[in-house]
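Quick heads-up: it's one chain on its own, the form predicted on its own, in structure tokens.
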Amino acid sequence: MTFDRRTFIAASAATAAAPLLPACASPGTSNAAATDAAPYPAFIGKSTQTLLPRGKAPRIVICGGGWGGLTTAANLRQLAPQAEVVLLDRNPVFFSSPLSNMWLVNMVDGELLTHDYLRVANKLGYKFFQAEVQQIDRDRRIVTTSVGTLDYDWLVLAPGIRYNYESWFGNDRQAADAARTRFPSAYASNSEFLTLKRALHNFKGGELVMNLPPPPQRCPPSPYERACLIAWHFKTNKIKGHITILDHKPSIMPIGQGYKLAFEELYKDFITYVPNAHVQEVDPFNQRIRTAAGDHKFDHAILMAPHKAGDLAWLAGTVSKTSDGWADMDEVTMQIKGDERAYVIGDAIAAVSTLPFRYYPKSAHIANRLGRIVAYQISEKLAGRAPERRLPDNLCYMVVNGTPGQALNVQFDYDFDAQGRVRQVQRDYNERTPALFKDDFRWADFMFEEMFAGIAPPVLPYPAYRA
């Protein structure tokens, strides 16, 4: 495959991030030839038309095709077969985080990554529309779209993360537009990664400065990760590039040891890691970032301002004073909080625990678990049955190196302490090994069986070192 034909695929990914159907605004606009008007085509979506008709089975809507989007869908339909699911995502096609990295730097073809949204719906038996969430009214349970409005009995909403650019630009639209334009971070948007994509490429090196935002972040990309793969790609390529990574956190975390040794051992020469680099200041257009550790004018940059919910969260009004921009739900059953018949899944969820890991890993594993188990939740309650309590896991593989393929490990196991709390037990795994890089593709594959094909193992089967 070649890369003009990868640059394709990821381009209709970007062409849906673009606002949908520019030419439907509303035909009551005022103007003076109003009166002589051609009718209005019926086929052209309108928010206040029915996207759906009604049907006989419950209904249940999922806002947003993620990971945990995804897998809602394809376990209800395994889990909860007389239900009518409906899956609404703004993008035509989807596009894994996951192994991203790797195919920013040609390690990886994007036909890997990138599954069609409609073929995978009319495989599984799940609807799908292409539609930006305009409304979320939970009071009277309707979603409504660029394209229409749709009632439901049950709401999932995976609504992943939004930047938090006010942080850094307050009101200033100009310079949030030129930061994400520019240097974008490429975390959300699938136009995101092909923006930087085209970057790397045309790099002839120079200063690269990679700000990380402070926790909680998603993960993956991780940009520990992504900082190791370009510089394995500058020293692959020969490209006089220098990679300055500016941490808001005291050291590296997680997989501390592991990173700080590929970046000493593999590339000593291409990367300097910078801890507590609280972002004070930065100009996109002179290409400055002031931190509190320190100034840096960039050649080129990863922007990557702090991250919280997802707009979906907001306009189901979800997020509260008291949730630092995150979504709140119940802890184990991701329930919002004071509506029984909606959730909320993945990157956008708010604390977990009152100790001191709060929050879940934002990571795709992550957002599959509880897709999983809020798909359970609603199977047991439409059956009658009062749903068990159950914690997901997470698992996430670094990759360090393209040659030899080496990767790092993090896990994650969950249960309950004493007073009833959620709690977290860490593994890292430091030594970069080709076992790893292997097993990050062996981990990819079992996750997009399940999301597209409909397979999912009742465990995944971890390789043999998990504890």
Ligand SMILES: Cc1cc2nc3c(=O)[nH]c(=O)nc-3n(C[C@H](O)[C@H](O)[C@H](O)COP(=O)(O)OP(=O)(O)OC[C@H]3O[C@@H](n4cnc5c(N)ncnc54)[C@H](O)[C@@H]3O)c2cc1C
Given for the second form:
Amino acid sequence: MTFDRRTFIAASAATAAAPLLPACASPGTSNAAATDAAPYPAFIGKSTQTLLPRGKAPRIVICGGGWGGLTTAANLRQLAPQAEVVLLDRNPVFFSSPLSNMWLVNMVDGELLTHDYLRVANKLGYKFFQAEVQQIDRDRRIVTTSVGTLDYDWLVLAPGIRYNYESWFGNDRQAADAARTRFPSAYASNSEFLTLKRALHNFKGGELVMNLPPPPQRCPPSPYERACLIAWHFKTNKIKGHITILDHKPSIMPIGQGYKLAFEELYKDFITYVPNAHVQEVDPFNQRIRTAAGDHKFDHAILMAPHKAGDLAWLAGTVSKTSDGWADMDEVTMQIKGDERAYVIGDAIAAVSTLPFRYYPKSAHIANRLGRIVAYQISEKLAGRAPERRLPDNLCYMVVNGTPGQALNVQFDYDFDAQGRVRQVQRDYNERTPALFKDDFRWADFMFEEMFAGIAPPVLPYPAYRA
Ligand SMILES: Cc1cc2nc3c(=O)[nH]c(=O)nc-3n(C[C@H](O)[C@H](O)[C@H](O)COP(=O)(O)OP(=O)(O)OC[C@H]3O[C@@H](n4cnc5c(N)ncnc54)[C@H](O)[C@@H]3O)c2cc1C
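Okay, that's the form predicted on its own, but what's the structure of the form predicted together with the named molecule?
Everything in the complex follows now, all chains and molecules, and the chain you saw is the first one.
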């Protein structure tokens, strides 16, 4: 480990101060009790201590170790091996949302979705800390976490989404907590997936309601996939359950025709699709939801509050008055507006175009592509070169049947129009096929190889995998 003079002095001062720390043992401890306290062990993390001594290498701190953050870290190790890369996530392990709908109904094992942060960090040569990021000071370039502070030269935020329960419940935390804990949507937090899975497997029959929030939302086709797979679970296990999909949108989007046929041909007695169901009131205590398309009482529900940029994007001051709850950034480089050393990627980002599609789909595939783009941006800048403008692509497989395994697919390509705006071409594959089902696993394999084995191509575009 290399120390420069300034950090060495700071580190020595911190060590010298350590024996004095019992006086401020923990919040709420009285001074009288604290005098009896044992000396504070140096490695119990405190947000006031330096987490990692500073070496000479430029330091890149990535906040959020989901799809975007892990891809960025893996690609940075390849493109900028001279840099120190630090990845921070609050979770001890990575759990994949893609493929999780199959896991909910026991079509795949949890091991396929779960990955070990420390193993990948050691293997690829970056540092990982399991830590809650609590504060980001972009003026001083300091990240404060639950276990210490880190200064940085470059910052990448990949915080995912938050649920905007405020839009349903105002500041009524009790109602928001009841919705979140009793009827979680399992779209953002790992423990919600477990709660939902348990609820589904304890469900003996009755009415299951799931709502889809207004766009943009995380992975727009995946709630329909989830409805199909839950219906498949009811059908194969002879559970007298019925699913009502309350969709904010006027029709199923994307892959509308493919899903419509799956609902009608495979799950006629199990799924009812209701369009234009704008949520007006949610009552998690009496198990009711009122929408513009009617009122529904439920036995269980998957209640999905509208999505916005993850809390971290707000803590870092990246959400502007005009970015509609998403992180404001340059549409191509992903650089946070007004900050040449900070980037934001993945689901948290704001609109990328003034054309009607406006947002990239909030998908793992896009988060992966933006992770690559930002790793490239930073590595070029570190090398003193001007990065070129690069755009992502998107690809999503959606499973609609378990016996036989069948899936649909949607693809997106991007380029610039004559005015320099990002343009989108969408292709829906509405025919459900076993080949697409197989390709879903192949896609996940490619992604996991890149994120967890560092097998990433050094340049974009990726030799694009196409159905
Ligand atoms: C059911 C379901 C199915 C899906 N299927 C697909 C699919 O088939 N294909 C596809 O492309 N996409 C799919 N997606 C979408 C995909 O999961 C997201 O688009 C993707 O995870 C976005 O990546 P991200 O890096 O932006 O956010 P995330 O992957 O959510 O990562 C954010 C990370 O930040 C961490 N974090 C947040 N705040 C803090 C903090 N304060 N301190 C420390 N850590 C923090 C979180 O713990 C998390 O690990 C699906 C999503 C769901 C829910």
